[in-house]
Amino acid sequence: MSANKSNKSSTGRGLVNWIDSRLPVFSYMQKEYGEYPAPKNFNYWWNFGAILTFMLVLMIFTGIFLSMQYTPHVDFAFDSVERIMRDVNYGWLLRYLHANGATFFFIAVYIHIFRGLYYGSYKNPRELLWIFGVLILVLMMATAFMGYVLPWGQMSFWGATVITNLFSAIPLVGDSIVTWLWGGFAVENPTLNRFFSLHFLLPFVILGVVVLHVITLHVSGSNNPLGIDPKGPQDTLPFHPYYTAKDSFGLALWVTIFAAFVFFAPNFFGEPENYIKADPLQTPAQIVPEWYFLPYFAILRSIDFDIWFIDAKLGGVIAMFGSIILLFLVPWLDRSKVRSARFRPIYKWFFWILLLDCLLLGFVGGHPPSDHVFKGIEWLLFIDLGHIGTAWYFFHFLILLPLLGTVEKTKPLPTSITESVLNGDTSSSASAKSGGSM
């Protein structure tokens, strides 16, 4: 028995060594995901890299299987989705996994981004890492928008019509861009075909950018809750088995919540209007994008006035895209030498205000401007809250962030990760000067 086991084991190792000598994939994986020195003070907010990887793989595989049954034609698209739900074996499960997967993908991405903002994960030397992360968000938005059009329901059709028409506000070339996006002079069959092709292609582009994101992470090293660099091997742990076990636990909790929605509330995030076949002659009472676009939709709508020679429509488009472009510039807008908000008492308060502001914008974007926030207060309209929320968003990034970096008095940083972990209190081990090295 033992001899047979030994032979099998040596044969397995021999095959691995034979492959690795010609294509060093196993040694690469061992180095990057086994021996990779990760800071020993990671908390559960650092689980979201593994969660996002799982969600991306799930979206790609469910999308591939759904595409085998989907028909990208305006006459058959809606019915083909219904056929997937009713006639294809486990088609309902594939569709619900894919549709709810998009929602949970965005939830995880937004948590990941706000974690980066809180702990300063965009600061030197991780600027490129942050830029790749924001680029992934932009590609996800494009992919999700095109995917939302594919069921060819009422909200799919009219959402595509309204959003693509925004590009017509661009001077000189706007109408040409809209015509190119449509593939003609209306949202019709060419539009659906190209949106299907791009929706199928972009996840693989996202996968490529994710690879660059991970490579950049392993070159620059991981940030940590203290925002200080490891001083040596004593401040790190090998990624496996410590963080593979921790990531597995976090992923199990995430999948449990995700499965609860897939099996018990699969249409919780859906729009009822999208279960009606697209009708170009009947406009829905309210055209609302998916929840993960609502803050940007609120910013778009809040610019309802002309600014010099810029009309309201163009101003809204500039503000909406500008709110995303600002995220690319965060590493240079924040001039503080301290990364983590744990040691930035003023910034910490404004971070939570920014989070509440983004939630407010999402709330505003989900309601028509004519709705009142509170009954009996006729003047307090959603559009007024949109003005406030939009103004604060740009104020935070363009004025507050650079200003805090120069005037804020930060707390002393701990001397090392190990000392802080052993003491169990970041402040008790602090001995470096205020505003110390990153």
Contents of the next structure:
Amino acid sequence: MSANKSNKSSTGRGLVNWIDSRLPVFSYMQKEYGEYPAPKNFNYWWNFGAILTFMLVLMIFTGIFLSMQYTPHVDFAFDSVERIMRDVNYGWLLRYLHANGATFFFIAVYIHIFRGLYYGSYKNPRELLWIFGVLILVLMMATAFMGYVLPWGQMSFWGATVITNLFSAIPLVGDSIVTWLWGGFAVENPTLNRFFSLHFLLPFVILGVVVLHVITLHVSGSNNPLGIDPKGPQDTLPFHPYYTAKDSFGLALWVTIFAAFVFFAPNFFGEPENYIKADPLQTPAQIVPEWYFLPYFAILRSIDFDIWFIDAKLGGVIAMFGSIILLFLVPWLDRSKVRSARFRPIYKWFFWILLLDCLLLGFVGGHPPSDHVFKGIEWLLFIDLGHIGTAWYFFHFLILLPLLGTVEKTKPLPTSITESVLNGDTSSSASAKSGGSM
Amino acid sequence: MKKINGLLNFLAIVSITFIMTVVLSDSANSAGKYKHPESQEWGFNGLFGKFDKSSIRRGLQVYLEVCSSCHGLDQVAYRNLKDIGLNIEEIKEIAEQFEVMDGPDNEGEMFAREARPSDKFVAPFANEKAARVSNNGAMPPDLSLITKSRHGGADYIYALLTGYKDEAPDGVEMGEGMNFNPYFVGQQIAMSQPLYEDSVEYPDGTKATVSQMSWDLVNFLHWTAEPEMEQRRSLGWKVVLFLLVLTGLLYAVKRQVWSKEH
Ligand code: HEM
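Coords for the form predicted in complex with ligand HEM, given the form predicted alone:
The complete assembly is shown below, putting the previous chain first.
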């Protein structure tokens, strides 16, 4: 457990050694999580990798135990979840951990992604690492969407109906695709069954992609708040004990906040309507997805006009999926050579505007498009905010990012991480004065 | 400098969480005209709130005597009443008033028998069609999860039960067989006012006013919706306090490990 243990791994004793010489898991762990040279200047935004790993494992564990009691049948699903809540020992805990776990998983992944956008973590040589990350996001979205259908409440059913129906916008084959997805002519028992099966499967696919994500990370090495490469051992610290200690602290703090919600406000992020059993004959007053889908939902509904031969519905679907596909392309859309926003005075501002834009879209997604934003202001509807927010989102990625790469005058980079740390963080304190470093 | 950076980070986290909370809590309002329920001082509110068992038992009585002729309580079994302080004899006595279909027996016939403590509360109608036919086409919802399944929760149910007006205000066109209630979405509800002064007689001498019965009912219905609440909170305190201490210790460890590096 000592800090300087560089060659202990190969000198392990007995059984460990015996196994390690045949299957080098111990040396692997030692290399990737013991010695792994991490830049010495990580801030707390670098905690979210560990937090996300924890959340995934938590979801898989609670999910497996829930599956032992859950019944994927339209007549029994709702009651089986209530049975878990009432009659299974600590079933309420399992279920609330799982339901709130999804929420906290998404909070963490969004923070993690915006961290990457701020510090330019997607740039050469980390493009593939970023792509795996976006792939994880997409898989998480599919998993959470199907998971939300399982308790078979009103929102489960109507959310599933609305979202699967989107595919009918595809020209010619759309309706057949929807029928194929449903396994019938409506969201029915076959739909619930396959969603359960896929909901069980996908987290393990995610686990696989996480492995690829981490492998690519450990090949390229971690980025850091300065966005410059470590120049040598003086710029890095062994992952253990430095970052194991820091991650443990951050993770414990995160879990504390998470637990506070699970035990004291377990339905805070939930929709009351989903405690009503699904009823295909009774449409809820308003169909809203889970909060983490609201920005995409807003984009979907913001395209309420035909574009040439593309009708509004198809346009909305393209925009919604496009908003995610754009993320895959970010490494090539951003043409600036400087990674960290600390040295990009203009990009920094647009980063914060993008964040606000996404929050705005989330806000819009939760309201009927034709509602007034403020009482008494006649001319401002949610759909207007949706138009603005959506336009800005695409403007940011498609126009601003490429443009900034050529017109922005970046600040001089420090020569090394150590220099910057020793100089009392001059660069970042200067930028703190000029309006908020991260 | 590091400290200040850390602080800024923390502030950023807090403000983002705050913005999100505002965004989220605001997004709950759906369309439709109705009055927002006033908030009440429930015993189960807050981080330390507890169930008021005697109120819950009175609520059970009102449910059985008034509401159970139209509303089911599918998720609750008679045996669960033990949790609110009934003994097995009292539970049997309640169950026996209801009949359930069982079978097939050894002759292959279905038969009716008295309900047992292990049975779920017997629903008043055999199916949705039967329920609608007896209620002018409207469907009385199951009440097991009612406080969890409505915006406004317990406050809303209380406001609804106490909020009936004899006459609709001028200019409001009432549908056939509908009743005016400002708290209901759309303000017209198919359920006529279920509670009147002295609808039940409480054995403990509590005066059965409409607000008292509604209060007791909501306490009861909150228990049927979240029977795990007390256990959840008491475990929650242990877990959260443990995690706080753990977080503090891990922070100390982190400081120690990093002390050479600053
Ligand atoms: C990426 C990880 C996962 C995410 C994001 C996720 C998300 C969700 C969500 C949002 C729900 C609905 C919760 C509710 O409102 O009740 C749910 C339910 C469920 N999930 Fe998952 N899940 C994940 C992993 C798993 C795994 C690995 C399993 C099984 C091995 C599983 C089994 C279940 C079951 C049985 C339910 C229905 C019970 C319930 O509704 O509480 N989940 N999941």
